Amino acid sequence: MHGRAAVVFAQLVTLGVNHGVHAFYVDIRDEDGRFLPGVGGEDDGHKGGLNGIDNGRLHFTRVRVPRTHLLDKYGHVAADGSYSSPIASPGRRFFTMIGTLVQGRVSLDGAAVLANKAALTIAVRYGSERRQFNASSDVQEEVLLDYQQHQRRLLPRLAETYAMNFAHQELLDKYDAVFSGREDTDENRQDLETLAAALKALSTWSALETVQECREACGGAGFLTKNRLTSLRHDLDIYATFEGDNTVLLQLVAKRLLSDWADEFKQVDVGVMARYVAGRATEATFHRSGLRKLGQAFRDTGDVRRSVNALREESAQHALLTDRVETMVAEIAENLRPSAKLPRAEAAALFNENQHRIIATARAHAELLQWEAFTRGLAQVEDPGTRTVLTWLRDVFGLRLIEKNLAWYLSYGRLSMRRGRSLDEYIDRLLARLRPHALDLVAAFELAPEHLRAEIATGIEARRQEEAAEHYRRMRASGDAPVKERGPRREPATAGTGPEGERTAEEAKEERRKERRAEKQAERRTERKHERRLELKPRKVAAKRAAAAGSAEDPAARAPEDRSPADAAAETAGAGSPAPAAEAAQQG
């Protein structure tokens, strides 16, 4: 570290009042490069990446800073110590103060987009040249990018990078409009800060994931330092923390969304609010009771193409993405509504309970901003062929967002199961259409070799593959090509050659034949039993009916309470009369 001065953000306390963080110009070294009295510091040492940039720590002990060294655009201290500011709200003043970091966030967003472009250019070029495995030919291996899974790894990332690029261009336009003074209003500054925070968070996270995916897609070659992907990954790691931690930035975005939501209802009367609440209840009933999904399933019945057509329309994608953001914002706002009347500790606890939903909402909003920027960029493309390819790419980006959050769309009743299942198939179809244009899509980034600095992006792999193919062509033409090794043949076992007790092949075959014969005989017996039951069933039924009819006519078969005294007496007499005759016969 060799800096002579620094801009230090510190608490401004005057006349016993803490006015929050302000920026001060502070001298830290003399002309010889030595720390001034009361100032100390040390270098941070070797880091995980970006070691070409010096980072260190400074500490101050009773260092006097002249009043005139206060950077007083947003706060001024008079000679008598009185404080004044054009921004009355301390909270708003703080966010405006740190809003100067927006320039750094804009730069990091652009750097992340560029990192994605470089990594994908390297990986797509290598994937279009590297061959692996004989899937469809005995003499030529398949190109990696022809495998569907390889397309799934890289092409959705390519679609996301295009969306990031269009969004970054709009961010640059807004940044220029504000800082050039053409549209420098408080509202535009707030919009710029929110947009920069949202895009910086998503793009830097995307860069980390994309570079890692590209590294893995290039196999061992991607792990070599000379192919740059590992170094790029290390340098990008800190981007998720630079100029504001990504999670904190998304929380700021969510607060702005909730603030805008509250502003919409600030001037609304009770009647309008009641109708809104009733509408929300009706909407929830319609979506979550399955009525919406039932309607979709009915319209799509019999043809998967109907489900696909309903999702590939620009208006349908926009409606689904927008509806998710609006629903999430409304739910969080309703959850946090009681916090206004709660004590500070309870309000903070309530906010903490919803923090995960808050971050998810901000991320969904940022993704919607990227999709909208991509769509607006499409409208400016004049060449029909280019517009068609970019439309496929935009659809991949939009449908992948819906696919990624499919559980939400299904659980909230926004999509039927049929349409949800059709997503995966249609995305694969789009990727197959984009495959022939992959090299053109990365070539449009216009990155020269000195930008990439990766050996595998120079065409060296294609030359290696061609040399190997030519070598084997010559060998086959000369008849010197080696014959592919065959697997070992199974020799049939011969009687008496195996170990004692081991069955021979013939014995095993005979036993299997016996088992099959036994199974067939068992099946035939079962069939005969079944047929016999079918034949006997009518006879049994007829016999039961006849027995029932006979018992109705036979007095002996009737119940005791149904028989007359005469019948009972005759039965008794009939039963007792043979006994004396039998006894007399025995005596004789």
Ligand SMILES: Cc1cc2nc3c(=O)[nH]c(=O)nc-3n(C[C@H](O)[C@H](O)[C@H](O)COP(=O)(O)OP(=O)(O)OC[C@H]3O[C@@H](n4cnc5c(N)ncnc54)[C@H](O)[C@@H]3O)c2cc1C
Second form
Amino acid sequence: MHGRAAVVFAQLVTLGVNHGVHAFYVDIRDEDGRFLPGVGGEDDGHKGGLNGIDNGRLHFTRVRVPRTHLLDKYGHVAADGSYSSPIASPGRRFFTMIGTLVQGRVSLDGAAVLANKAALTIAVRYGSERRQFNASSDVQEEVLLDYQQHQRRLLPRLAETYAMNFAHQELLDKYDAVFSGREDTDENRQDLETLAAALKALSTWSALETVQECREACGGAGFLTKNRLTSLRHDLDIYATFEGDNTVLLQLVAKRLLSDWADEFKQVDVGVMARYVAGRATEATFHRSGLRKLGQAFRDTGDVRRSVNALREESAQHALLTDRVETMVAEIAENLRPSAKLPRAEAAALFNENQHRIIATARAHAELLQWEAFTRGLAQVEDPGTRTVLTWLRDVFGLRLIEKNLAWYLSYGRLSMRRGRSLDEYIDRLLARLRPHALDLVAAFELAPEHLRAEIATGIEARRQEEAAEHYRRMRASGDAPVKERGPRREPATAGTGPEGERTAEEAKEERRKERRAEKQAERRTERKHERRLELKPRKVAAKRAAAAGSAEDPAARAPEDRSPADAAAETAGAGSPAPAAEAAQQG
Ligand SMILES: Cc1cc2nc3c(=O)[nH]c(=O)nc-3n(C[C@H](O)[C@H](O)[C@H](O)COP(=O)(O)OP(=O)(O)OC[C@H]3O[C@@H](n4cnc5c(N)ncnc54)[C@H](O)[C@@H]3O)c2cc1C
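Given the form predicted alone, state the structure of the form predicted in complex with the named molecule.
Now the full complex is given, and it begins with the chain already shown.
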């Protein structure tokens, strides 16, 4: 089956003037499905995914299109060839015309959210049933989702998906307000364009990574086509490119941020700008912002550096995320300031020198929008238990963003080294709290089996595990269970006498190596303690010394938040018993 007509976007040139891209209705095939004269086309063939949709390309050579086939809501050509439009500015007309395409981006954002929900429902259900390796018991293996690393892989993705979901709901509201005509203003259209570009870029990238992570989290079963994840991943691949390539879209977002910035600071002198970049501007400096209030961070917390004392505080997370976006925008604006007076090629080169930072800034802004949408969504939740769990989830989302950009926060002095170090541990604690709610959190997506179409999400693994466990229970009860094979018994031998003696000499060497390693570890621990003391204020050090007199050299005597992960690891190693996960890995 072939289409007989197409809507073709092409340049409209009349009476020697190019009025830019317009949409034309063009007949392309006759009733028998053959191309009309001057029209040609080819199929795109087999693609990397999304093969349920047919794609191809058309080309036109001297094809005549009647004047009346111009889709002329925004531009009309009269019989004498004269052009008229209700929108005088060519730039605004172009953006209004392609603005209708925003619905493609809105839909892709929604599709990416849904893909994440499906993939996570599959992986969390499977991870709650599948057992691997005897870490804590001889008779029962561990459930995958009880492994900390499995929680690290899936639960932050779940948090991100909730953030994407709340942001998508707000995007739909904005879309409805504009396209229903209720709030169809220029500014709202621009906001909608920017929001759709920002969210589409982040959500489609997230979907690619999330589906892949879920695929791997389901092991070999995740690779089977009947379990959906591989084909979902293939179909989603192109989402990062079509309806606007993500990298290009983020540059549009950044452009809007920079023009908001320019509007904001039109009246402000360079000295004020420089102070702002250094993060010392006061609320009085700004008065308005296109997408959100620039001064919010400072109003909420008084001072960014002080606000991080409690990272789990909503206002502290907001302050940190907002401050990063503002500082990045301010820096780029400052870098690009000379471009207004430069020749075009030099201005383009200057922009190019900042392109990576520009895209990173747009991304940070989009992440902030997602965090804000999640937080607004939380405020609507009435059930206290649900709100508590969703608050942990929102915190995981916010703190992971800060953790991902920890180098920035440390190098700009927004977080202390000590606070930065505690982040990782705090996130792990939140994930452990969320673990028992993981199944409920994916159940809330309300995806039925016909949506998931994945055998491993049907409970089949739980039944298989139960069957196997029952089999071994019966064997143990009947006394037929096989016993474990014992290792060979070692005979005592003298060093240097025969093969047994050589082995013992090797063992002695190994003993000495172990001792040297232990000594080095102890030295490193002492050095680290010394470095930490240098970081602390002298008064604090004195207070600590007094409090811990007699046991100051023992890391275990310090408060848990003062003990570095290296200390804890060294203690575990020193105790001689491998952690359960490490033991499981050895078995694997
Ligand atoms: C299956 C499929 C269906 C499609 N359907 C439609 C459709 O229905 N309608 C339609 O109009 N189009 C459609 N497209 C086209 C699609 O929108 C384009 O492929 C997309 O916009 C990217 O353009 P491009 O392929 O020319 O890539 P390019 O623009 O050549 O980009 C290639 C790479 O260069 C990077 N890049 C490009 N410009 C810059 C820059 N300024 N700075 C930094 N990096 C840059 C991009 O990030 C990308 O990674 C479809 C494409 C596919 C594959």
